[in-house]
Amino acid sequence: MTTKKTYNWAVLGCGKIAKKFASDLKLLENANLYATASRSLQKAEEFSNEFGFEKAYGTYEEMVNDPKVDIVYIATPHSLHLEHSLLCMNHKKAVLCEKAFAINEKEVSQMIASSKENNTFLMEAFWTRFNPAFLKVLEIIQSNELGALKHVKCDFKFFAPFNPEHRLFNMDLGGGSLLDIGIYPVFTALMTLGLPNEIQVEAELAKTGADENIEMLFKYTNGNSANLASGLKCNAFNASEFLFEHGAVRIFRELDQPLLYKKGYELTSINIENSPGLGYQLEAKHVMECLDKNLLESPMLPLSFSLDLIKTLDRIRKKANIVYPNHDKQ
């Protein structure tokens, strides 16, 4: 029996999402928690001690210059993803970068170009793509057991008190619901229905210019459609519904919730088998499988899809008048 290659992982940015990722990374036997990096050495050391990493760096440059680092998980704000991805790839490190991949199409294109120039793996950290419930939905669509998929309804909302300095509202940090959580409904529509022919948008903007609430309607020439929403003003069930010719399917973000399956008038629930953890270990496992095969991008989440996704987000932002002054300059 062949032994799996062990990869040394580094975490760049030691915030809330990085803690969730690191907790799940410990579940993978071939993932070695090797290094953490923050602009604050104290923060990097605290993170390292909490999760059992071997090293802690007080600058990102020190970390990428460590020859033992194989893969870097980037967990900084959206506005810094381009800078940090380029830094890692220029030092020949494989990169798993949190969504949103970057602020706009121009930045994502630069990241993709760097991956090719440096012959280095790059993937957007979209754990939903590897979620067993979502994979089951894709299987149902492919099987045609409920007929053709006609409509998708997906929302993601939670309440966040307004704070102009917080990353959710600070435009210098890529603030607003769209890039933070609205990206999930948009991802869901693109993955299941494809690129829309027409997009209609209604948005409420905070004083900083960040979208506090956004409603999106995707229309397709074949008559299909999608109702998508995200917001920071209230809570929602945060579910995705897929309406077919002969039935419907609903899934929730929570991994312990069953898939609701309706065929005709018959409604059943299907328990989805999940591995321990929050789901982030599935994307990390996939990255290592890709590296085992010497791939530069994921066949399940190719860079072309991430480019289509950011282009769609740009279209939505333009219609909603959401502008990031430090990034959207031509």
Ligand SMILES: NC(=O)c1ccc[n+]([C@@H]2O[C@H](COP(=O)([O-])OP(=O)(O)OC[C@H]3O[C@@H](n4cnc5c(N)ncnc54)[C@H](OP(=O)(O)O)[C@@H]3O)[C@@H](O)[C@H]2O)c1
Given for the second form:
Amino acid sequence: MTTKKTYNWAVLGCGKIAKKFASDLKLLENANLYATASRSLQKAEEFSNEFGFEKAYGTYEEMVNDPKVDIVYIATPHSLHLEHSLLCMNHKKAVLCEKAFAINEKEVSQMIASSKENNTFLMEAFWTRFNPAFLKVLEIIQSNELGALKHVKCDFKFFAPFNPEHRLFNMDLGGGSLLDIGIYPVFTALMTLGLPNEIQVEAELAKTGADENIEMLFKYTNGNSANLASGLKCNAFNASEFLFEHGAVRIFRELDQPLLYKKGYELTSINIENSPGLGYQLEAKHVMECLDKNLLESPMLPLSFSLDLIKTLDRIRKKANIVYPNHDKQ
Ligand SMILES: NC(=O)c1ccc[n+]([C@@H]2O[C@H](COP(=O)([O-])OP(=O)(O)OC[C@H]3O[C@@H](n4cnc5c(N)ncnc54)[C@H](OP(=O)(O)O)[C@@H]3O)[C@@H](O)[C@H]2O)c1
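Okay, that's the form predicted on its own, but what's the structure of the form predicted in complex with the ligand?
Let us now look at the entire complex, which starts with that chain.
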């Protein structure tokens, strides 16, 4: 028997993704938009007014000291996820922390240890895990209706003008395409094919050391493989293709696009029913369902998966010589 209650949500870091998340959070009736926290009180107040949060804090510390906050959504640059998630968990808050979960395996391990020590819920905000099109792909794989899955092709690229100060290029803020968007193709391969036995990588680094393009080949001892890519130099279709023995499936990052389904030579499209909003509410809903059941981690996105993901990203970075000096060398 589970009890459904209303949870007080707080947003830590009032940037771009936090806005999208907050507008989706409003769609959930048991989510109370309670507090925002920013390094600037004015920014927090503006954010609270825009989305209808009850409180606004001008420091993250003040917010975590509010006993009414149940769940904190962390939306700062990845290089700060360790610090901010520890701050929240040490104050016994449940945490939903944006991807990349942190910079490297060591940091993610510290976050997991803190969740266990503090007995607090922790989950990586990997919204695609809850995306209906992605769930449909997992269903097709499990059903074996197209035979065995043999190959995954997945890219995520957009154009971002070079700016050494911006978090996409600044290594102090976790810059580079891999941790920002390349993480999605890597996630997709891990979820569908598992951990690769061998990884080959070609990367182009910007002047700051941030990868502005990266192509990855995952090889598996059973003969399966994955071609994955991310970049900041051009736009791509940002699609994922799953190639099976007897067919293929293609999904697009844009949620309103139908899934392309090919069985033998017959090509059809499957409309995926999407709930209103951008899709971020699905991960938030899942967090509250976990808390209703007193879980400390998600059965759909367990911490062991987040650890495998960051370990794989570490392997890729090592091959591509992508280094975060303030994090990797400590
Ligand atoms: N799930 C998704 O679809 C998705 C999409 C985009 C990004 N993300 C992830 O979300 C995180 C934030 O991305 P974003 O695009 O929202 O970034 P952003 O617009 O730059 O916002 C980050 C926020 O972090 C806070 N912050 C604290 N210390 C900072 C510092 N030293 N430098 C810069 N900002 C600092 C700032 O908020 P205050 O000034 O209010 O304190 C800032 O507005 C990243 O980890 C990214 O990978 C996820």
